[in-house]
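Presented as structure tokens, the chain that follows is alone, the form predicted on its own.
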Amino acid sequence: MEKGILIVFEGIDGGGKTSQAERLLETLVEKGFDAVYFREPSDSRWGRIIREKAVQNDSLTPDEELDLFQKDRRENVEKNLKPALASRRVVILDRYYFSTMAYQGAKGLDPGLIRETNESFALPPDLVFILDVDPGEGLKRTEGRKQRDLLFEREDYLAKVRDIFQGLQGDEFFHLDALRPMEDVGEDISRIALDFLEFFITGG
């Protein structure tokens, strides 16, 4: 490949991201592809500190939370996924900036101007997967977890985020229903994903 392949997980909790991003990883290195793994937030000391308050509720401000979400991912695209896909990986993404968009633009930010700032130092996504899920069953999917994100799991604030980003569309995104079994999911987005980096080597 000339160059990288970014491809983006989203979507709210319980639509099972994380699990299908490794999923797709794994089966992109069984295929001989030399792909990684990243997520946001990062590791980075922004992202560990949105996780250390995401287990307080209320504990930012809208506008607090959409800075340190933007620092992490300044971070993470200078760090990890611009060296990544210069070096022509497939880079799988676990949350990008269509999350800031549908979460902080549900708490009354304007998604657009988010996108908007974003895609001034961001990487765009060649793919990107939606998976839709009921938030009220996101949210039971998610009872297990130790610590709650009580920043961002509350029903009536993830249905205005899942409205979000279900208004998202172009060419790159697309929308998936999570509350379909895992495997059928799993190999929907294998298909997309291995027919679109065939045309993509091919050159169609």
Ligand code: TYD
Given for the second form:
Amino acid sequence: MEKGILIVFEGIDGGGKTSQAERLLETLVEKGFDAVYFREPSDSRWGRIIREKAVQNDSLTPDEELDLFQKDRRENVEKNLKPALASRRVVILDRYYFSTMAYQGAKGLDPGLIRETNESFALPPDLVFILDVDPGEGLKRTEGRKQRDLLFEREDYLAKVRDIFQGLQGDEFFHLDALRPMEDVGEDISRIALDFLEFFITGG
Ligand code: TYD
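Okay, that's the form predicted on its own, but what's the structure of the form predicted in complex with the ligand?
Then the entire complex follows, led off by the chain already shown.
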């Protein structure tokens, strides 16, 4: 391989995104690939601010959120993604700029513009798995914790987020029904990723 491969996992919460990303990492390592896992928001100082502020409560404006996610991403691209891909590693990335298009887009910002800005500095992914779940089901899986009213509000927001994810089309995007058993979803992901890697290694 001349360069590495970038595999991205996206989708609203409750689709088992992180578990599937970790499962694929294990599968690839078992098969002898030099694979590595990163996530966004990352562990940078921007990522930490995001986790403290943006995610916990709605204390930031959409533009402020956008700015933080993009600062975090610039750092992740430079510090983590570029070096790993230059060393021909397989990079598994848990969320990328499609999350910014979807989550900040659902707050009223322009997804097309967000994409353009991010593609000016972020490396293009080779594969994007979008784990699709109904927002109500996703919330049931992730939160036993929050109050009913809050959940309804959130469900409405996540429906918009999901719409934007569903609108992403192209050869690199794979939309998977993530309400199926984890095993089945995981098998689809492994098969698609391994087919791609084989194709890539043998030069197509
Ligand atoms: P998540 O991966 O769910 O983190 P955790 O495992 O800590 O729950 O991401 C945190 C939240 O950040 C999630 O609700 C989606 C949101 N997010 C954005 O709004 N924009 C972005 O660009 C990214 C990367 C994430």
